[in-house]
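One chain follows as structure tokens, the form predicted on its own.
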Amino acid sequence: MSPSSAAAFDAKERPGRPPTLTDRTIDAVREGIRNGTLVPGELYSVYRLADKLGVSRSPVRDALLRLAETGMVAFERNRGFRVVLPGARELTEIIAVRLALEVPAAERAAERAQEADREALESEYKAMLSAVAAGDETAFMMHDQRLHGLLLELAGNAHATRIVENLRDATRLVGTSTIRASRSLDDVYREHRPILDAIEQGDPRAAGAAMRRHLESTGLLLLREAARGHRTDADLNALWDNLVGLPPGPSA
């Protein structure tokens, strides 16, 4: 783990209660996945991670068990753990959960947003544009995640916010490959404009529909990237229809 990850471990704060050592370890592992110091497939030692973070093995194991529940890591008995790159089914399940949480959250955000909330959303959107201009993928993904987080917070469900944050981290490595192979940062940036426009207009139905289009577009690209060379389009359509309930089409 990089020095920046260790610093993030020391500095991380959570509203409402002081972070436990397990919370802080989860944050440090997730930051390692985000910045590329923890990569899929490589075997890592629980003991070495505990030493780097300056904590005992117990909170590290507890943190990794919780991350394993999200599919982000997998244990190898008596050897350590690996960061897991999700497969086609896992990605489709993740998108189904995000649709269930983020579409109604966007609708509620359109109902509840005040001027300060809309300004905060626009600030993140402008920061995304700056990252597009700079070609800074890391900064772009950070502001993208913050924008989605603000929408979830407006909906008032802190648990949903944490769930989506974990799910986004689980798909992050596949997501960056779709940006390189299938779409540009500018494409992703533009997909958010209809969501913010609907919130500005106080239109819950339009906000939910725009969020659904954005998540479906993202989900289909993630799915096809993960399944490249392993599944046919018919397989992917059946998987999507079974788990999401809407067959993928050109307008998704």
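Next up, the form predicted together with the DNA. The previous block was the form predicted on its own.
If you are looking for partners or other molecules, they are not here, because only the chain is given.
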């Protein structure tokens, strides 16, 4: 009896099986966070969200528990739940993990990319440009995610792909309003070019290095923006060096 925002559902999933209400609720929450309907830090309840979506509490609870697993929301016993936006520490940790996984993935992708793979990558890259031109940040993020996802899939490690996807989820919120503030989408777009070039040329080391530069510069940007006012630059640099630091190569 609340057809109000029942259309907030997204409806996707693999063929045959219809998506479960839990899955659709997960998408709805993501979307709610993205468009500002769900404010980080605010206290919500499963009750209210459930009838806002027009479903029962069960699938909503299941969905939120899954999101809590990745750190996107946090439950407080008998109080409610909050959307969590990651702090400086968490962001740095996430970047460190992504570096550990995506740099080798880029290397492997360069080793074994076929023509069809290269085309798929370029296609996403072009779609990113279109999004830049249209100023559509949401679309940009989506294609960025897909490009990184394709690279990881090319490397052949489904586990790593899933882990990175979850990590992106936790940071998506920060990235959204952040990037346009301090740097244009265009810069981020351009950072991907060297990665694709290296893959085109089948040069693993160059691909890995380009991916490292990309993740480090974008990550550092996100970190500075997220920590604005809460931490000193010295603090931030110490944090960064501790968790991301220097590659073991050029050490003594």
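Heads up, when I say rigid core I mean the largest set of C-alphas that superpose within 1.5 Å between the two forms. Here the structure is a predicted model, which means the values were calculated and not measured. Numbering follows the first chain given and starts at 1.
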Answer whether residue 243 and residue 214 are in the same rigid part of the chain between the two forms. yes
Since the chain moves as two rigid parts, how big is the smaller part's turn between the two forms, in degrees? 19
Can you give the CA shift of residue 65 between the two forms, in Å, with the two forms fit on their core? 3.7
For residue 28, what C-alpha shift in Å is seen between the two forms once the core is overlaid? 5.0
